[in-house]
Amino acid sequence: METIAKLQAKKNKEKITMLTAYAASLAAVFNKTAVDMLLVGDSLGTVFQGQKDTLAVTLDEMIYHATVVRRGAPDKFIVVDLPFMSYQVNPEKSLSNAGKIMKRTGANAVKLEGASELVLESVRRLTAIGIPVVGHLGFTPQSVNGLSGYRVQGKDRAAARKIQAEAKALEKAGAFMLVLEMLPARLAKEITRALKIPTIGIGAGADCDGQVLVCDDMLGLYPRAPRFVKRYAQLDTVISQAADTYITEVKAQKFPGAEHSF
């Protein structure tokens, strides 16, 4: 399993690789894989839910999920969402949330969104007694209405500017990893060179020193996908006509045949 300490070592020497999981089946097959981490990201409202957006997903939906992907995933690093509304109240309420997914998932660290000062200080306070928390800059989900849908952001100087200064506030807070969403290439380039820490990009260019891609967009279960979405499979196609085989063979009675019967 990869330690904070390897995937900080990684930084100008090795690509970091993160794929999301939200299921002990598909967590298996990650497990078989080189991936560095898995993230159990609050993705899940839209890619396992259907949901519009991630803002409805709770904090004991995510301690199960991530409960899940650990036995799916014994040997990964994973990360843990912490939801709308667990942290963003208070320091206190973001130990006692993020205490909670440890304790009872297994996770590894946990991610926070944005850097107001109320992020930053609970930052400073998880890192402080042993919680290790990744950061999240850029187009931030849990913000979606703020920031008025999915836009690409910090592509004007002052929002650069801006982005740029939250990074190194987290970097100093604590944080061991950046996650950095929907960023012009350049400007990730550029916090990426002036940080410490790893950065993990998620349309944001090239440059970052890993990337994470949501796994049903990866894996094309999805007939539309994000601009910055590579499909490496189709398997929304490969389900689809597996289906319809099991279906045809169901009818015509070719299935089970004496193979399958006791």
The other form holds:
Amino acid sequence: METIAKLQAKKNKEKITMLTAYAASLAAVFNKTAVDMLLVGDSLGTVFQGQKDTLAVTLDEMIYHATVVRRGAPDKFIVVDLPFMSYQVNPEKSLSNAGKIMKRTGANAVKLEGASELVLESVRRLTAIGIPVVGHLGFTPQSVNGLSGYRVQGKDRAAARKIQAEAKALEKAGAFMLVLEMLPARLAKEITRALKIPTIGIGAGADCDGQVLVCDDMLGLYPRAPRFVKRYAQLDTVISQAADTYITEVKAQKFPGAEHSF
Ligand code: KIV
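What would the structure be for the form predicted together with ligand KIV, given that what you showed me was the form predicted alone?
Below is the entire complex, every chain and molecule, led by the chain shown above.
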């Protein structure tokens, strides 16, 4: 299994790969690949639960999905998202909620979004008690309403400077890695160069230290995947063809055959 030390040693040497997972079955498939890390992202709210955004996802749901992903992928370094309002109240609540995730799921780290003073204090307190934290800047899905929708962030100079300062602040607070989402490639490159910790990009160009994609997006299972996604498979077609063949064979009494019967 990867460790924080091994992941950080990849910076400037080897790109880091991360994929999301929400189910034991897919996690077991990823467990057999060379992917460095799995993320139980609160993107499960949109791709798994069919909601319009991630805001309704609960801590119990994250714990449930993280537990089944750990069961499917015993050998992978697993990061779990702290869901909306589980770390935005006060540092004590952040600690207690992150602690529940770590105790109940067997995850290796938690991820939270933004860099407000409250978030920075939570990162300091979590890392001080040994809970590793991944930061998340740029487009932060839990702030979709405040950000007026799914938009590239840091496009003007002032916004870019703010994100650069936030990245430095998260590193100083103790985050061991940073997800950069939907940023201009040049800005993500500058942030990556300015930090000692690795950056993981999603819609942030090729110069981050690694990349993350949402599993359903890259497998072709989610119809509303954003432009920055590359589909490495078209599983929706494979699955509907398999279902059609099954239906046809049952109707034609070709399935089950003698070999499937007792
Ligand atoms: O929830 C998620 O899957 C994420 C990725 C988009 C990085 O945060």
